[in-house]
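Listed next as structure tokens is one chain, alone, in the form predicted on its own.
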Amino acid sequence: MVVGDVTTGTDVLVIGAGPGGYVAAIRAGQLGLDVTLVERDAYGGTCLNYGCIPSKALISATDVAHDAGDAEEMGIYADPAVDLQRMVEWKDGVVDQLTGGVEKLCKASGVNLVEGRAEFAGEHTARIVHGGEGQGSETIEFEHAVVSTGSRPIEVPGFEFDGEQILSSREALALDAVPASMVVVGAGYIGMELSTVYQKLGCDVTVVEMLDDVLPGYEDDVARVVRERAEALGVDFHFGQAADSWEEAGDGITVRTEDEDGEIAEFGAEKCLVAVGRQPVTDTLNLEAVGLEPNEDGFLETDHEARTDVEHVFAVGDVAGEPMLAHTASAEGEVAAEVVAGEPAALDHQAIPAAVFTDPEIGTVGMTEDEAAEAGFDPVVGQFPLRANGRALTLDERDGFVRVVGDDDSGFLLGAQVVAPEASELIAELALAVEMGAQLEDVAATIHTHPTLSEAVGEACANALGEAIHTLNR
């Protein structure tokens, strides 16, 4: 159908249908507002289509194959064969189910869905450019707008993504065959997750990182557990190396790096994955037309109501800055919708959990010990090693720990760091405890099911109180 230039009106224009945008649209629809949601690519955004869901699907599938082939200690002997193309098709099926669900939920909430690229044309006007030749454009007049355009992978100069030899994370999640070898530039959470996936699939992975360890932003002992597990799998790390250039070499490529002394190193591989972070997508919105200007890093600054400097324009998700997490985007989307509807709502970033789906997983919430001390608390720490947890041993897992940080004066739980299988699930109990202002003794006194990994959560809190049963107390 050819769409001509037409003008329509809406109470709320939501730009971008990722986990911030579609949640804002659905919530606004639930509150009785007329909502128009514009998406240029795919419902669900990066999270559902090219990020969280597809990467975790591949991680899960890879673990099935790897664990089956690495269980001789349990008396299991297997040599699994992996059809990556079939695995990717299965992953795509999961994605399709979820994105289709988003579209149905939006329609059920009365949200008007529009495909195209939105840019502001005035204080209360946006122009929607539809994709494809002859598809035309339309103008939408709005009372309020919610910007949720997400982020894109950062390119390293000289390493522009071509989808063939130089890959972004999006392309690395859609390969139809396992490369024989891969250089991964960057040892952040995306680089570490995908390095582990491809190493487990039989690819020889080399990681080059400018800093001196993996996972910058996490405490040394947390990062060390993950790095040592990756090294045991065969991942080859080279720290203090900045990606400099690459060239074709035979059937593959050669990646050159340079250290701080100017020394050049070369790494040969079939493909190169560049995973050095993500940047907000604000450059396509013609922000000046609505009176907005991003900060020097490209983000839109917001207040506790997700409102930008322009009263009737809100920003949620990655475009609003750290933490760039899907669940943060959804929480911000709900707040923005409720504020637009006149409901009392505000953001509380104190208890936002985060997870990294490495092997083992990492889950964190609230403050570290150093952050608690800097904030003026008298931190008390409790820790429980995974090797002392019965369920962990039945899973043949020994590496990792649960650590909690409390305030010695009040007993309040301030934060936690978990490195363990299912850390992404274990952190939920601790996030609830931080959110509700629970004390260490509340969690320690909670009866946890035996045998489960969650027993380590209760024991860590007991350890902080000097009352742990299954480990020596501090």
The other form holds:
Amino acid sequence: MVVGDVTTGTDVLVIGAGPGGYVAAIRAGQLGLDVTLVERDAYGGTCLNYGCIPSKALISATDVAHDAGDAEEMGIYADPAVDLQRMVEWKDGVVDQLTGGVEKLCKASGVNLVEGRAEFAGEHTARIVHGGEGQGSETIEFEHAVVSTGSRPIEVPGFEFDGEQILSSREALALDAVPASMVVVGAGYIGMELSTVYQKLGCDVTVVEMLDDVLPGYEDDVARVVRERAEALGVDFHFGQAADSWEEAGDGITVRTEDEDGEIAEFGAEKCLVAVGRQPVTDTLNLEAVGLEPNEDGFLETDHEARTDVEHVFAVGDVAGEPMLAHTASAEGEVAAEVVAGEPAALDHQAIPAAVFTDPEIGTVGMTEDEAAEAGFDPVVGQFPLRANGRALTLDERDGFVRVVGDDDSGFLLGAQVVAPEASELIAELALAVEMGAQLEDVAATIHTHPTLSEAVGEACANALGEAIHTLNR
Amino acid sequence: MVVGDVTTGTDVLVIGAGPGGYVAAIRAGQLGLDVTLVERDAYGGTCLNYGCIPSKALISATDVAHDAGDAEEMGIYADPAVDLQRMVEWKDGVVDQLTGGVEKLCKASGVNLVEGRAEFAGEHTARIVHGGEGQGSETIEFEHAVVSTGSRPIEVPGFEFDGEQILSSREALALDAVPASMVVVGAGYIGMELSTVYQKLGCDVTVVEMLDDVLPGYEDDVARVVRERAEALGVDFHFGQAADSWEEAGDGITVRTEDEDGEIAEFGAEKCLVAVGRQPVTDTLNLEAVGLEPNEDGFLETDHEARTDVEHVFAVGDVAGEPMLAHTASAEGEVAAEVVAGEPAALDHQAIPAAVFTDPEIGTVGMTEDEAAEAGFDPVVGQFPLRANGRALTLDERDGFVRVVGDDDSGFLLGAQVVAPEASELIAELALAVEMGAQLEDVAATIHTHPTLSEAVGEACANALGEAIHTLNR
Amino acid sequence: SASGDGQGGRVFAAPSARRLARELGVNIAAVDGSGPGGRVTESDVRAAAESDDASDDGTD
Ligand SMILES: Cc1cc2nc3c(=O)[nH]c(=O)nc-3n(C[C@H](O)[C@H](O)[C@H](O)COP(=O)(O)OP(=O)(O)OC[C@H]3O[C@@H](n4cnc5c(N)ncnc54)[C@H](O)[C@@H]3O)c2cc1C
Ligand SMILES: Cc1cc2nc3c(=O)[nH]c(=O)nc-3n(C[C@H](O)[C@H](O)[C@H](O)COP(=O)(O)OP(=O)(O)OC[C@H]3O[C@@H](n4cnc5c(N)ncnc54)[C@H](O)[C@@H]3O)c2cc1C
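Next, give the form predicted together with its partner chain, keeping in mind that what was shown is the form predicted on its own.
So here's everything in the complex, that chain up top.
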């Protein structure tokens, strides 16, 4: 062994320190394994640095300003000015605190942290590649590997990200001034969250989307509440439009889109955010060396133990398939670590909740009515409108609802769709209920604090049973 | 029978249309009973008209203004002006919408609504007394009665409410201008909620409290978070001080208090809010006529079916004892109606959550660690600090925690104490868990959406098991 | 009972019961639940582990 060419050994090599990888590493460390976590960029991955946390920080801060400017009806007169650069600096401070925390927690669990890119060099060997200068390479022998390399934004041909005029979500979360106008390509959850933020900050936002409504994958009446709120804020939607090309025009750009009949439309703006989805990262890994290849969608396939086709290699998080969500990544990371440690863990979660931090928020878990019917259940639906909820009115909110789907035969709660302020938090109770195999009656009979939005959860379940108090029962 | 002296009959006579009474009436109507609901003042009772809803409306509206004025760190510059009169009008609109809804829901369930005061005239007879003019009286024969006459604020001797200088919470929720200064007598939940509102609105608030901390009945570390936040806002606390007397002084008043050594202190202010607790209302009812009398604390005693000592008379809500909370009143109302209808209902709730809408909020359910030990369990405690929660940081919040108490032997979750933004909503998941007899493991193994405050709930349970990811385990 | 395979892979049992099933090598999807609606309880899992039917010999 020569200097600058070091070989070490580890029980578990974790590649990528996002919420999948760092959680796997911490849990493995807690379980007494010798763990090495390799990250080429920033602890916390996409989620903490460029995704969940930055977006929610800007959404919440923007709402503080926007709500006060829009509350004359409540007797509040304010005309808040926003310094986006300072807001972004504040957001960076939040990110630093959390990523610093991740680093500390890893160390406290005995995880060896290595900076660099890890690529496989053999069945039980990986190389750590450092950027640029030839510092010599480090080789790591591992018993088990956990691949948690995450995902990156999909580029639309002709719309390569340049960080100036064509932005990815990452760049849109770090602007130093609010653009006068912005075209957003894609009305998925990331596009909708950021469109709402920028429109509230005073930017003229135009959203172009290939499909015919916002938030594909969500039910029509769920998407409608969010679209109508965004429209009321001034967001301009154009559906059935595929991004085609763009060019500079004066101070800004012109974005050209095409509809299914080949008609071209043009939208002028200062900047363009492309948010059409994310794709798994597997090209950083030299996967062949360990005997793996991605499936046709680019993901690493895994079983109920988060194990790939190669027995000692696991994959978790965005790289391992849908749903590409931070909490799925973490849940998979925990299971991978526990399986490596010999525990009887499995990915048998019955409920994977999801939230969209639009205005209002969306929270979903489990099955929709259609999905329940398709799965062979006899769905019974209960719904409660937000405008009949006292707490909602005290928040000056009226739009949205809580819907629950149960099985008529057994009474089991199968799923829920919530469109409401704090839907991301309200879904927690429903996720617990689904995960535990609760019946509609269990939730309906649980006392919900007054006055809270959660009362709408209890009432939706009561409504499914024909027993709601504050709404008419069918 | 002469004109102006009408006798009608009803299956169920419900007296008082607060959240206890109107819910009992609606449920009884749903169950096919003939129901008469008598209210002397306003549908919705204290809760909708002078309590929960008005207070939460003013708290939320005030926060919209206050948060924006306190967010320079986030790059938000605003100096909101508040027109309290307009804010109160907006609040009144919210109240009207909800009380109108209650009326409509009652009618839709077939409930006969009668305005006036009901008093018992015999075992199965009540008289409806109308205010003032001799309009003749109405007599109602009933099979069953539900007493839901609620509570009123306790007066401190020498501090009779005059609505001008000495205010009850009801009057403090309907001021038309923010007083320059206010002495608040009592640091219970109502005193603390309103102190926070008025301090945020620019009033100089001084709180005098007989005991030695805010929020008696809550654990020290829970109360401390709320007190420290209030202190940071500028609220001036004086503990160990009993309200003694007051007098006019210049434009305002001087409030005199006495400590346990007999030392007198004086506090000058424009107004004084007295919020030292609430007492049951039984003196409107001519209770003797039905054969009932209050216990020594003034409450009507009831059994697990909400039944009083007189078999066909039920009592629900504040008049039936602690906890005096709106959702307890409603839960009892439902049970009373179901029992009358012959259903096997019972007040067997395992979990009665409670919330305090201070800054931050408090949510509690079930047992504290001490209570669990006293009850013979072997308590195991898990805790998760808010400052380690990503969503909290994106809301610029760092204070508070989620604590859970379980039984080490069985793993059952016994209770929880939450001090956090949205604690009133976070407690819903924990209440369901306690009500369902969930184990700590069940909550810890449920996937919580990222990034949410609810993740702290999952992590607190994991912490009790020694398996939290984002905090050190003991 | 609504538990078992075929209905969207749903299993109606608390996480604690599912973990116990994994520990005991019981295929929980094959256990008849005695809880409300057919929910599989921890004692159902233990009973299944004693009998052979639902046991998959721990080779999951
Ligand atoms: C704008 C935005 C908002 C979002 N909001 C939410 C939300 O609210 N809720 C939610 O659940 N999800 C949200 N997501 C999705 C969430 O960020 C991802 O699901 C999550 O980050 C996936 O975690 P991961 O660990 O799989 O991968 P990542 O977080 O992507 O981390 C992968 C890490 O691996 C590193 N890496 C890659 N290759 C190598 C290599 N060869 N060697 C070393 N390191 C390597 C990368 O540098 C990266 O740090 C959002 C995403 C975006 C973009
Ligand atoms: C400022 C404040 C804030 C509060 N905040 C909360 C909170 O956030 N959460 C919470 O759970 N609780 C809260 N409470 C407590 C809550 O208001 C009560 O617990 C609840 O109103 C009790 O309901 P009830 O139906 O028993 O009685 P009430 O709501 O008091 O209703 C009783 C009704 O009976 C009527 N009545 C009385 N006698 C007669 C008669 N003889 N004939 C006809 N009608 C009669 C009264 O006019 C009244 O309308 C708050 C209270 C106050 C004062």
